[in-house]
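Shown next as structure tokens: one chain only, the form predicted on its own.
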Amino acid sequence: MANHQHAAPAPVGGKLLNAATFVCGVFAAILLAILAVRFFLGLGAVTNLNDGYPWGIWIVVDVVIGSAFACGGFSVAMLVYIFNRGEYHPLVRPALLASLFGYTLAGAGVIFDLGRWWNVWNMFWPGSANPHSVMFEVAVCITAYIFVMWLEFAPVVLEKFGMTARKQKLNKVMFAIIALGTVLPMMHQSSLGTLLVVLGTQIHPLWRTPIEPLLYLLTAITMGYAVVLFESCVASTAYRRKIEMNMLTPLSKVMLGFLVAYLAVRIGDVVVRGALPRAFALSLEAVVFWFEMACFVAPLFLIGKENDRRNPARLFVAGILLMLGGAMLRINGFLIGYETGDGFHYFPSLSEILVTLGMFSLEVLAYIVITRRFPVLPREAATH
């Protein structure tokens, strides 16, 4: 068995106030201002939602897509702890951190979008809970997973403040926490696809399939690895660190394996259901379908060869394309391919877009602060 030696994690250090954190702080302040209006005056004051489109980008982008982007922690943890690939262990903490804030903000995003948000506690109250509801399963699993991820990340906090004894106690039960952290995202990511199955004929045939849960799970795992590639390249550039190609190159091969499995299932499903002719119709749905497919297929040509996977730029672009492809799959199913009937139209308001940008900015801001002050990234010589 190979013995994998890795540098211990350490804070990056440096100033917290810079151009990036300032811009993120401004968008975060705008987010809080809009949400103050939303909570006092209602959804109609800041969104373009209507009876035909009861959910918009706050649910589709911030929650459905946001939680898929946040699958990096789950995907890497599954590789390290379930498949015993210890060489990827240095990627666990940064991937978990990105997932932690992604899911936490996705959970908050659900509350932003609830009409009667003050009744959110009902879903956890036994007398009000509906265990037969897909949305109930998603809500409970995401909530539980947020708590699990905070427990998974707790050793970083305990390490920072020198609480070694408490960290050792937590590590004794960490195997059970990690097991939960692997099962829960599998459950709710697939169930997000089940939401489209429940909507039935309201979904365009190109995205109306009983195997939607499988498609959502496969793309969530693939997107998780893509986000790790993206985050590693950006963090290395921003902090002037060496890119961890010794881990990213083989990781991208694993990612391609899930991608090939997804494409085989996706293309086979469209053909078997007889929905392929709809992809050649003169319609918006056909155009966005091919754009979605192009985003998934292009990485096979970009990093399909071993030498190409050693190129950081190619890995970075491939990661972005897969993130975009997974995002389009969800936007197409929940918004563009959602056929609600005549008389209803939806395009996000400026306030909705700013809230989404604010959510993303908060995540970036938190990532910068934590990595600069807590032991998340592998220790490296001087960084500036």
Second form
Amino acid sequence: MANHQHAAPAPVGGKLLNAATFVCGVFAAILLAILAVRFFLGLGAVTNLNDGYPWGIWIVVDVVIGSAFACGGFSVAMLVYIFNRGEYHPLVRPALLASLFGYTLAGAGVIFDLGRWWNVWNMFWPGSANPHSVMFEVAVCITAYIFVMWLEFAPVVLEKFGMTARKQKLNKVMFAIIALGTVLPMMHQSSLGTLLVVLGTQIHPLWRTPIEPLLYLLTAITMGYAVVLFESCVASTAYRRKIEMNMLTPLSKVMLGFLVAYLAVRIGDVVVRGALPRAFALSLEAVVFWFEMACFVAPLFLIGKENDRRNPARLFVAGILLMLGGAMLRINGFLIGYETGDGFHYFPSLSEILVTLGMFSLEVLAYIVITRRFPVLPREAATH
Amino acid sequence: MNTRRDFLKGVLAGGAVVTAAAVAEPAIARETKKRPAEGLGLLYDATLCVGCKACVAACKVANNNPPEFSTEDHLWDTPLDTSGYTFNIIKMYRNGTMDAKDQETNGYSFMKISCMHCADPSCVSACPVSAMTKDPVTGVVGYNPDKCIGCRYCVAACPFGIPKYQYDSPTGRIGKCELCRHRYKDGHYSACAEVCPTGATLYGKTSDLLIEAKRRLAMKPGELNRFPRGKIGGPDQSWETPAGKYLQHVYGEKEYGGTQVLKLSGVSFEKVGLPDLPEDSAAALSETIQHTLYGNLIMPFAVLGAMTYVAKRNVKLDDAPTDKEEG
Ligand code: SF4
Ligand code: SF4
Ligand code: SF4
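Just the form predicted on its own so far, so send over the form predicted together with the partner chain.
Zooming out: every chain and molecule, the one shown earlier first.
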């Protein structure tokens, strides 16, 4: 019953307009302007997409990586409710909030990228839906998960507006919502990896494996914890609060457990499939492979010892490295290790990068507004 | 203690998931699909092709596609690759002094690039909304723009780089060869085969085309032989010419479980842009994984059941309104 000792969540308070929110607002405005051009003139007008690289950073970064970054809510909820580690309870709300925005925006981001978005209802139309398609599974699962997360977060909103009766009613079925909220991300985070399987021989052997779903699931969970470390550090600095080291230290140990499992599977798979020699070839693919692996291995040295896990700076850097490693796994599989034939090149255009930045800014903006006005972060004696 | 026990329970639930996946696999493995018996297709013979590109022009007309320019003066249709507006193209292979046709070193050759109408198409497996479909009788892989959401998963998935998207339009479609299925009702067949002067592109049932391809591979290079033109089984338009020097490989007979468009060449297929593919299709592997994990939703529900059970016991902690007690 550990969480009875925890401080209850409370709004942080403070002004909403400051330098950070202003900058985020500007980026969000640029995003809208670029999207207007995209919807009136077509994808080609603002992106560098081509038929060799039909997917760019809007899919790979905003959706595939963005949703993995947004796995904090799922990773922590799994720890607290499935593995019954109540001591991490205060981390649930902030993590869930970040996930909520990460996923909601990833869902919106898909629409920008769809060439024929007005037909999207076909995805949910029995006569059209193709259950054999990995994309179908991903789309349906992510949509469902976004709804489930809003339900998981609803008590915060109800609390704010004093609707206690409703909140208690919702809490009665919360266990079912939470269970769904762990199964759905397991399904689509693994399927995001399965997306690559049908691309077959076009994927470089270092990233071409039938266990793609397991790799993506394990890294999504690891990245989820890494994001929580990252966010906790940033939030404490920005709001001048105490870092919750009593939770982050043991949490990082759980994260390392998943990391070790991932590395064992990943390395074993590369060796068993005989792809290892390709890692020693003189190629861009080999270089980015080692970079990716380095990001995953370095945290073992950085925070492998219990004492090092009590050092917030080390936790912060380890968190960033794991986020980067997971991001590289996805960029390498979807873009760098993807070869459709000669003559095709892709590097994101300025507009594409600005849209991705705009999406990220919207997330930060929403996080600031909500944590300042709604009970998300644990109450603290002296804030700002 | 309680905590530790529940933690173990969680781990066990996770283990059960993995075990279920491992056990379920053999039961739902999805085999690579075969061509339908009456499947239609093309036979392209690079040794007969003279590179006149009549087939490229005819394809444009048949599909109502605009010209695309790669020269400064914009005089005539000069696409460099297939695109959202060019479904068929003849590519040229050149090496060294280009002395002789169908010769890999110091030679040149041609290759027709258009949809292969795969027996087990990656594009159909990929498409989330059934906008790409394979006709169960003719095997033609068709596209329906009224369903397509423009996700371009088919573009990424096709091993031949065939479906292309129209990036220059706010309402862009996917463009790809549909074997002129819209012309059959008027008694026409694939426009490229109709106009080909040498029979390098030949239309017919793939089973017949495969027999024809094997007949050619058995010919003695340089010996006079008869070659059909237009359509196999149509009016006799055959002509006589010396047989080419073939590689002993019918491309498309076995690749990814077979394709309905077959190719013959004197220059190695990889050099003319056709990938080296295994006999098992990527679609079969992808769908096997999908069916193993999600077949009849058995696994998701099993996991959900386990999670609900565990969560129900643990979430109770939450009901104690901590905020009230302490606030
Ligand atoms: S029409 Fe026939 S000969 Fe002319 S380029 Fe096409 S395939 Fe070759
Ligand atoms: S060649 Fe490509 S587009 Fe044509 S059927 Fe095969 S996978 Fe689909
Ligand atoms: S772009 Fe259209 S046809 Fe291609 S996979 Fe997506 S929905 Fe299907």
